[in-house]
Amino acid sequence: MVQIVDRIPDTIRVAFEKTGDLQYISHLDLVRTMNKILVRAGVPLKYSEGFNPKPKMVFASPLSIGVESICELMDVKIAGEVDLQKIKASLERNVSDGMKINDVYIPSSKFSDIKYMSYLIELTTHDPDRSAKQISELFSRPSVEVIKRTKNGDAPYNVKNSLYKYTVSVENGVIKIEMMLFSDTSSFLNPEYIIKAIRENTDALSPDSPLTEYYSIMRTGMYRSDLTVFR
């Protein structure tokens, strides 16, 4: 789709996907990789101040390692007029494999309007149907504690504080479990709580099975507090 400028913006915003590999890299590397590729995109950057100045560039809710996403977003500050077709063209041809360019738009929103984030969880273990239930049963509880590290040490932490809806599935032998998150600071839970909660509480996952029973997680979307898709 084509977006129609009437005024030279000084941010883009970046729409892209990191998976396969990816999901292994830091965010620290996350950010040199897309410098890198900004840079070799030709993309006219604004930069910092200072002796090492660096590009200004802002991503909305950094992945931990170990997480998939379809629908990362990026900030970039530019110098000059662009031409947001051609970029977007040029950023493709220049990403590493696993990662995918879906747009490059002017933004029209903040990132603190993104109030839930939803992610799926797919496990493989040798009795799905039994540990579908078993999860199921979970979360359906008021209280699904573990032990989260915070700023302030470790603590017990209610999951459901932060889990806005959910679903568990069996499909194909696989339990898929789609969830929506909230993103505010006070409730921001890593999706790797999820699963340690189901290894605490559930026969899934278990330690002397890691070759057997594994899970992936992947990010799969971004929403406003009316549940709208965020750009």
The other form holds:
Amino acid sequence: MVQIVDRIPDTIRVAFEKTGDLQYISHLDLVRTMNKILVRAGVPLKYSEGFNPKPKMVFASPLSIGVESICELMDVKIAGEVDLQKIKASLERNVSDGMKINDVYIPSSKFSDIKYMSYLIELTTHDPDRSAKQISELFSRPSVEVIKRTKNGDAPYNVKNSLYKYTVSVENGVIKIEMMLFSDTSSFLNPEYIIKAIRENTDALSPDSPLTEYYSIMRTGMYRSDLTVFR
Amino acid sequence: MPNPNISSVLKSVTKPGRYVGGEFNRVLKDKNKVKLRFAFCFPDTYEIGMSNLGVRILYDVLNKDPEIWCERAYAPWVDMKREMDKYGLPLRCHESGDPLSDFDIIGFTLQYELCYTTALQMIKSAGIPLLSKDRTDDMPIIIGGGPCAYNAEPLADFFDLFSIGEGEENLLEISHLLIDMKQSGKYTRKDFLHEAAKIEGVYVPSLYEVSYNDDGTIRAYTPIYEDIPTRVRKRIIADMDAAPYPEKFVMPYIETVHDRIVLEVYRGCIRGCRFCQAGMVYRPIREKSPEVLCREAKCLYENTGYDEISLISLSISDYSRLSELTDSLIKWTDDKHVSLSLPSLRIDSFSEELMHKISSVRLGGITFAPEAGTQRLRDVINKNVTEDDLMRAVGIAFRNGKNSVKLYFMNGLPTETDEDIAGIADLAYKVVGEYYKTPKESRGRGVSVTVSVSCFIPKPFTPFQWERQDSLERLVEKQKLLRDKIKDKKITYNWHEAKVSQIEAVFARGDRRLAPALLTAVERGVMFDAWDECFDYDGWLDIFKKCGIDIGYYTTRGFGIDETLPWDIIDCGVTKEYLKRERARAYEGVTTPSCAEHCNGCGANKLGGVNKWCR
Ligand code: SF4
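The form predicted alone done, now the form predicted in complex with its partner chain:
Next comes the full complex, this chain leading.
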């Protein structure tokens, strides 16, 4: 019998959170920040060839400014053997508020298998019960159009095309919208457009009172086509 | 009262990451356990402020003191400022999120004159009265430092005190005096300022009365107490190897201007370019040893994860142990994919060896600063660089595949004629010619030469401090003259807006009588003057007119050689006699050798300091 030896992994996957004030950091800035965190943590990085070698990192799905997440995934190419527990511990020592390292493991899946993403929107507004009703009514319509920015310019878009399912509730005066969006490239939607639809069609979130009316968007999960959690 | 939720505001402004803090390596302390809270303010955007080495050093020095907690604040960009004004949101520090008014000391680093209005807007945003005399005992002490503090007279009415020279020791002394006085219960603003004025390097403008002659020039500065110095001598750190240096840098999340490790290789300058303020006020030269620098670099690399190390100084090639330093750095940096960069390379030090050794020299753009177009004028300004030096340097660059070169010049230098202007164009053409002399097989494809020309500003504490600035019309005329001389498509000509240089000159050479203009500007919402999109020349002319200020007095007039200058109250080490001597040599077109060749007796030696050159 020939024993099958696992080949030495060349990639590690880091599961992390990006919350709080880190929502204001762009994806590009996150990439630069991650680069330095990995160096500080002493991860044996594999660099690209060429004049200006860079570590090789791939993210499951870039976050827009203003969106928090408790379920981010990043793949990093490594050069040499690694102790996953040690890497996790040293990454933890090298992150600041708003970032949390949840797991470090050898990936056995491809990011392209992600089919849905779930989000939690929390809205603080002057009349939550009334606004919640308006929001439920809004999303029960067959079409909810917003102007969406695309590569080919601004165009109307029916956000319902990206919305797989949702629930709206009010808890302690805060409106909670839990929703699942399709995440394939053709129907991927920045959840900020959901807010836009709410702003344009309900009383919630008047731009005149930004200190008393506000919202947060949290990415809460990534799923496969059979709705199991993507890992 | 908890801080309001400003997430909606942050989501509506550009680059909200500027305002949130939370950076790795920032220092957090318990505000109830420290004795003094220091707000270190940078009067420009976060991206610029985070790149400043002085802030990084002083933040580290202050926070190493267990009794002090130093935090940072930056100027909110125009859109954020508008929101803050609209909703009454005060300016807050990054670490604790507390408003500036909660602090014991607010310190500003004044890096360029055109940040003055921004600094004042920050004080206003904190809800603190702008004028020092209107502030009460329960309000923060506002101090200024940095290069502009050498002539901060236009800000004299607004700031409580200035820290002159290098601040590492000085700021701690000021802070501890305040701690002691507050603890003993004897603190009053008035007594504190009186005591502080006795600390070497502290200038308390309100304790000096200025009198004027009939013609408007300054007669004298008179201290109002007998026990404070009649001239304030700048502070220096004597031994750079023993000086504290940060082991870690606060890591910005968003991209900043200089987002890398910086090593301060030495302070001061052995050259004596006659227009250069930094070259005079940072004397005497004090070097760090390669051993110390390597240790600092290693430590910073481990604590930051940066992939670039920049060696900082006024003229890096003048460092007496440069190859020793780069050799020992390269031993480990190449393996770690860390690149070295050497800004401020002199033309005469550019070599084949450096090009091969230093990746930034190999990969980056090539920039030289001949400053003037003819040898005559280069001798006047004591640049000590020849045309041959330049041709040799660009020749090396071209032979090694480089095809673009950037050249820096200055317009409006003393004694400048049209011939000197034409000389700039000639030099640019000769550089292009040098490219074509390079064998085809070793040169890169297509040559481009960029000529960048700024306007001369006669800065305090330089041999040219008495000179007149060219009028706006004359400067524009000179710019046009040069534009007409450059016809070749391979040469790009950029020039600095003369209007900006004129306003800059007013404040660089200004005195206390400019205060009303600054007050009016702040009332009108002026800030970020150093930004093209914010600079409003006509607005400034209107302000000066309204305040009865003749800007010609500060710019085109030139100052009398025996006149009392607004900055005479400060002793920067270099003596007035030396500056006069250098001025005379300039007019004779005679150069002065560098300190490495022999000591020219500038006077900075009296400040002490560990160095090889001063006699
Ligand atoms: S004292 Fe002499 S060596 Fe020292 S800085 Fe002045 S001129 Fe140079």
